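The chain below stands alone and is given as structure tokens, in the form predicted alone.
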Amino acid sequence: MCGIFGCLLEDGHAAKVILEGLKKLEYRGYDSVGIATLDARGIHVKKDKGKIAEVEARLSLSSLPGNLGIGHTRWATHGAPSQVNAHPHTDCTGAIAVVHNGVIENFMQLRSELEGRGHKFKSATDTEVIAHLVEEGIARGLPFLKAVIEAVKVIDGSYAIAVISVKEPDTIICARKESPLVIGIGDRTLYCASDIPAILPYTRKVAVIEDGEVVVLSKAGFKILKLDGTPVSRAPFIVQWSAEEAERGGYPHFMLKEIFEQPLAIKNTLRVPKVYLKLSSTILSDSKRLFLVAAGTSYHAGLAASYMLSSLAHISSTPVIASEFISLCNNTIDEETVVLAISQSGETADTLSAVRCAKEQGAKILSITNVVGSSITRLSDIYICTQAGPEVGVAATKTFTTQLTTLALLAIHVSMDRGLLTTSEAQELLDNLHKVPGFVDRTLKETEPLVKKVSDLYCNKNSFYFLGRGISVATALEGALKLKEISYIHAEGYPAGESKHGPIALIEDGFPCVFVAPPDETRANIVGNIMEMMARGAHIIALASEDDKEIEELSTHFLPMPREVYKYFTPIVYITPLQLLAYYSAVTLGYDPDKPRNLAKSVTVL
């Protein structure tokens, strides 16, 4: 996510304490920042791409006059990284600053009509329609508040904003959807900020603003509205975190506090605009040959992926390892192959040495990505970002379910297109895929608990075994790996099936088996498989429909999951409690979950 910092002071230099507070959000993760001071001669702005010691040994970031200034560190979510994409960003006249954390889900439209009134814009981004639409509202008349409030209300998605003024010198205007917003209250000054560390060197007295709010800080204090003008009455409270827990938001981890994320992050990544995914669909619908490469969980979600095309889209993919792509598929591409490569990073040097083998034999390359700008989106013919945001913890969990969340997107946009939905199948499909945000934040609440129990009865195992069927052997291998990377506990991931093809032979008393077994065509089967490792003594550790008596029955530990989850959505929401059960058993044992031995975030040599 992307990093907001802004200050009102009595006197000094706003500049100078905006550059601070930025450095306690690095750890978000950016890729430019950018500073708009505020004096008597008007607005001033320096930005650029990189660190922010980089871009201040450039451009002397702190040197900006002023008493009244915001900030920013940006996550690419829209435009590749570049000064100009850099925010905060102006509005034709250069009289309005603006910065933004978030999705702006109509910003194509509100751009377009923008632009069909006269406004100029310079930027790739969506948050530069904010700073032109604040701009109209001024220019009918309207104060600088109304003016702001009338700009967050034409807007789709979710935001955190903070606004400045040459209009009102003297005041800062933030407003909040879905994004973290704080205010904090110091000694005759003020701050707004998109997370508490940034505030905590010069103040403790911290106010959490909530969706659909607006807050004003200016030389008479704070005040928080309502959208329709109402006024809120919240007292100030004071942290007792330490900066260090600050930055987790309270978790003990970043790992938890990204899998607590989850449901934002899937929602933020539902608002991929339309067009990229129909370029997109209109590619995987055409090809004849369709390779699904990626390496790690990437490789799972691809797995996932290629059950979905099939079932949805009546589309065959081979999922391959990125690794094995030009020994396995080397002899196999021409110009009418689609390869779809997924990566977290965009950096993965198996993914991308696979993407330059296929590119060069005239294959057509799709990426899915969390980086924009990285190496992969520079070799593709599209790509879509995910808006997962930074991810602190090595081993993956938002970025793997926000990209199952955009491989079932183009699953059912690639159904329409070949014509095997009807456009109120394909809406049915959509709707329960909007709803999978609350079933992942509704599973994470419930089963939390028991997870936490089972992790410490079985982190002291030597083996698991993960089992699923269908799509749910994604989900199984996931669920495994997440298991190594972070306890070091031998994990296996199989499809149910072939246990009894070897795996069985290894079942003891007490040996604990997961089985994922979510109300699918696969239930039958997989009930069989569950009563084959009991009869042998097994543990059984069952997700399954919270309605499902029968599984329940039979197992050791039941972890109920909502049964109204359509069939291929359930790996984004099943994978969440296995999340838990790694991160847990880690914590159990005395390992740090957010730095796993010998393993790195982004794998970028061969």
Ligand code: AGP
The other form holds:
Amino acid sequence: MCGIFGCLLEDGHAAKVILEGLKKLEYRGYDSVGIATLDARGIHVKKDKGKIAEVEARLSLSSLPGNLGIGHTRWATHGAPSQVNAHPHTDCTGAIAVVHNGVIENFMQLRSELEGRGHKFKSATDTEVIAHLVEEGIARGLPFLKAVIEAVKVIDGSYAIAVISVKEPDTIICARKESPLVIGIGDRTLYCASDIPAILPYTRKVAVIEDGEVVVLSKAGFKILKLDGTPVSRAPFIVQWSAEEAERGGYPHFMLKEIFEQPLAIKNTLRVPKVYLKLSSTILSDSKRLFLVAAGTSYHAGLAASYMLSSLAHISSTPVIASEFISLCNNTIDEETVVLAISQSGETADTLSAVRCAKEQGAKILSITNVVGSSITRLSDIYICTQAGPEVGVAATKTFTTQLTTLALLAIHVSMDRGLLTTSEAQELLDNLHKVPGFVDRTLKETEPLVKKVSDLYCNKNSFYFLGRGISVATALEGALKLKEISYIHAEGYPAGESKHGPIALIEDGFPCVFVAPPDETRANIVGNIMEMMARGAHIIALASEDDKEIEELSTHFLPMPREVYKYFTPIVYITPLQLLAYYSAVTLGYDPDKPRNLAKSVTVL
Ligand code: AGP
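Can you now output the form predicted together with 2-deoxy-2-amino glucitol-6-phosphate (AGP)? The one shown was the form predicted alone.
Expanding to the full complex; the earlier chain stays at the top.
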């Protein structure tokens, strides 16, 4: 996730306006920043690694000349945060500049084709291919607009782009596919941006650009077209939100916004280049000992992954809470050990100390993180980045489901590489995984009203149990962690089979027990565990397949889940109503879910 901003002023200083716009977008990424403006002398670019304020103090981005320009605040996906990888990117001649938010899946192939035709690349980003593709179109004699359209037609993946060219110095061309893009219409001024809050200080008149559309911003006004050139008529609307509400996309809290961003975050995460999966799969297959090391929510992702890896890839792994790793595993690490570290921030001190300890003893380090350039990526032999975008709420939500998505992809690839799945079996699983964004979307919409009711009824209880079996133990543990960290209600996650060995002693009339009960091989036993709890007066809140009439009848409250989710992907879908339960309980109790007491987004102490 990155932020893009562009403006075309009647006269005046575009760079100043762009800088202010980028500040509003900094929540979308902040590892590097850059601006390109255009005047009679050509394109001027300033960019560097660092936060906006730091780079502005160093380079004075806002002093760039010209009344038209584009800018970018970056959340690295391809290429580490650095001066050359910062946007805008230019073509070979410096006559075209591009900013981009999204992921170009086929950039390696496009880059090698462009290099074969003599183009010189300066960065390691996927974005730079766009500048060179537009350059080729213009060199072939195409008008600027046609050159941009031809370029985006060969791109696979997601993008919101803004492009400027000396060929048409009064024009900004934008295009969108699966990354957000809005335009703002001022008084003889035009703006483009990744979201509305960036534009609000200048105008409340906005048009939202849809997938597969191109926009031309020029002195003549704005024009929206489809890729085949058909004009699109779109009446702008007047934004009624306050600036503060607009930053949260109209949601009352970042946590809720991030919960509802999950379908898109998962979709973007599924775009991980195959080469990373291949390299990681080889490391995992060759390991003699595999530890899955993480803290908090990330540990729950690791726990779910241990079930995926053992069932799908026949690989035994040990999930270890990061702060316990050295005490538990120190004497068992050698060169044949692999540590798969999972951390959304990539900065958790417990996880870093486990990784350093393992690395010193020769272990290979593989990591999954949401932050390129974080400490964990620098310590890793190979890392995969989830594409959740920055998560502002302290509670991990979209970073958890994107970690699970990456781990599921990895388990499928290891299984294929070990010859345990035929190509068609693997394809079937991949097809199901690609449907998960849709399952999550449906689940959120269908369960939200039911969850609100449950949270109203039970948020004054002192205690909750969350129970599951098999891979659903991870979902149960995560559901309990979410509830306790956000709403301060005591909650325990347990393997359901273990509940009769002690926890059941606490059950009394009306005690809320959440059962995570997907239709897998654990279902029959979990029905038995539900009965045991019911017999002692517990209220059963069950998450089970929408067609599971038996569990529905046993439940006090039934949360129907999509029937088609493959059993090892259920944590990605089933956790989402539990995130909502934590959220609505906190809000009903009057707590701020974005900033729970005593917690920090990134825990950098041991
Ligand atoms: C989750 O909601 C928590 N905020 C916390 O448990 C978190 O998952 C843990 O601190 C690990 O963070 P990391 O993924 O950044 O390493």
